[in-house]
Protein chains: 2
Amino acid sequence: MSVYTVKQMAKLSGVSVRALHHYDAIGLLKPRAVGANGYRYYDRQDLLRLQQILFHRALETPLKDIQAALDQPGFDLAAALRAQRERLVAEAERYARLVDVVDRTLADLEGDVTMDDKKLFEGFDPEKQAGYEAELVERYGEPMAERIAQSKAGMKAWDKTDWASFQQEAAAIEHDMAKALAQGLPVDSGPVTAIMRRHWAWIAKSWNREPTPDAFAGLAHLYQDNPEFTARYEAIAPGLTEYLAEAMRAFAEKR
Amino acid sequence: MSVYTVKQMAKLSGVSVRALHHYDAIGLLKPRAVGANGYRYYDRQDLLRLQQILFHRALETPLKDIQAALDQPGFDLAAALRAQRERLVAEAERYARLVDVVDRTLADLEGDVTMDDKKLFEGFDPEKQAGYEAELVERYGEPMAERIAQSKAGMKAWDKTDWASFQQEAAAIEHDMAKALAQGLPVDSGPVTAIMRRHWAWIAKSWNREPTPDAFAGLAHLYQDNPEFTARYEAIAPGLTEYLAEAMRAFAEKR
DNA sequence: CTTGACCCTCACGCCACGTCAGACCTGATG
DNA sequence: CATCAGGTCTGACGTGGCGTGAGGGTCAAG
């Protein structure tokens, strides 16, 4: 009565026959018996195990780990679930952030603002974002962490117009720096200093607070060390990353 | 000046050299030039294109689609992004639901309630969940949609104790039904009718409203047609799905 | 005995690369 | 000029969780 063929198991559980073959092959779920004809026969215990498998699979646990969880008697399921929970929370947040990115990009598109000014402030690749922050905090201590939090809080309240003007100013600064570089102006010359004043103000706006000279110079390093920034600047003009960084350091020293 | 080797491109953009090879191989990003030695040489335009690629890749767009988006001149980027946005929202919600599932499971585990009573009300596999709802709505019209919404709203307010007792009652009902089946009691016999009264009440609790007899009978079909339910009942006892469904229909007819 | 619905075992395909292996190229140094 | 480090290349296989045939055996009903 309670013996099922592959097809029946598939219908009862919602997985494919191929998946059952696969689970058999990797030893995750072996049928209770195999006939002389090679047919797989499952029973209710197998069905129960399959249900457990599906539970873990829905949480995106690798099949290997599921096997380990189900086969080891003293396995700490609660601990594993708590670990999974963290992962899932992180994923949920990641996707929420990506939605934000798309929203801002769409706002850009519909507002007809130039399309290329979105890379810097998008917040995708949160690991790297976290990396920047960790770097800044390590270099400048706890107060920096607070500043970052302030910055985030402040920027959250911005509307689309704020973002658009913010990005336009960034583009303008970059454009002017590229021109200065092309003209061979020294980084401590008057015009470049003027641009740096605008950059300083722009940073102050994004941080919701005046940067210290040290932090400003540290940002220059950050620009040089991280691909997100170098790619952006190098794409505008070759050598712009270093030129900008030098200009920032020169400006910071005068403060 | 603005000519980059693979490694330089990799450093500037943060992708691996292997990925650049791959993008070349599939035609997504071909270097501006290839030397007589076979070396790939990129320029700033390539870097810009790579940045666009990375933007889309971060949104998990398949590389083929990215290529289509970048190569077709009249491509509707906004429409594509809106579609992606929907996907991302759905994913964010899915993960949030999974976190809920894990939380409830953990509550179960820590409350020492039996572990197997979690499958029915978990809300993972949202597509199928949506399928159930669509099925019910189609069968019973718009009022059912409203009822589902009510049910969800009501259950959201439940705490862990509510969930635990809710699940215990379900388990008790199933257990009693399995016993009745084993004893061969007819589905319209007194004891079975008594169990059905409890099942009815249980449904009423979850729906936040009394079911109509038609809806109750419809639920019986749902149990028989969907693997999530059949697997659950068949795992408890073979034939329980049909027995339960018959009992529900018999009960519904008497109302 | 035939039909049609099952069942089996290979075995390749997918996607976006990671990871060797083996060989060639280039620029700086002894 | 030889050497050496550190690039660069082209295969080619591995990853995970199966999907999707191909080619052939099995089983129950008519």
Given for the second form:
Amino acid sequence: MSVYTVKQMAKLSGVSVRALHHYDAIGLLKPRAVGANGYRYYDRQDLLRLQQILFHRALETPLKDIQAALDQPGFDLAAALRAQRERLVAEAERYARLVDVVDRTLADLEGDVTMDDKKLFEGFDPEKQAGYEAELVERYGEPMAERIAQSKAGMKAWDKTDWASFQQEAAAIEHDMAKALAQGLPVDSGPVTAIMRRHWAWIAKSWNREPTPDAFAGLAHLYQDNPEFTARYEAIAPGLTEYLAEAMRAFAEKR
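Would you mind generating the form predicted on its own now that we have the form predicted in complex with the DNA?
Chain alone follows, minus partners and molecules.
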């Protein structure tokens, strides 16, 4: 039976050593054995458990709920995989609709077709957006409701080019943060601070006002607590949610 060190496990799975250490610390994925030298050793059962963790993260399940599900007496791996397959197929269909919206929007921007303005938002889930807003209001009180209204008012003036630029910058920030994570750059390093400066400006554009340091740090907590944000960032790079949140808090402290 194959046995893997934490570095080998990270290389095999794509999950960072930092994330594996975190999973160990919270009891989500304990190594099968720890040697006298302190090295962690994982076996195939640990690989399958990590695969389950990643499937759950992709399906936006909070970490505490993942642990409860995997540690449930009589847990059936095959049954869990079948249920996950059904949900992933449904998500794949939803993302296929969103890809179609992207393609048609690009075609409109390039002058190949004219897209009806109502078609710009096909595939998005208004209930999820309402849920994000309700969570923010619950966390930060009624002043947040006014800020959300201010943000929406600012976005009403955006045209298709504004939206495309806004989405492209978000993707670029996420890509650059994932690259910084892979390079092991400290969250308060110069290159990461430069990315956070762009993220701060991106948030300011989204909110139609510059965020306060406290609000920016609070947004970092939301990214960590909300399973959909976590799933988005973890799909880009395992460990990115925590890394991004730490970088945001470090940047807020500097402000």
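Just so it is clear, the model here is predicted, and its values are computed rather than measured. Superpose the two forms; the largest set of C-alphas matching within 1.5 Å is the rigid core. Positions refer to the first chain, counted from 1.
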Using a rigid core superposition, assess whether A247 undergoes a CA shift of 2 Å or more between these two forms. no
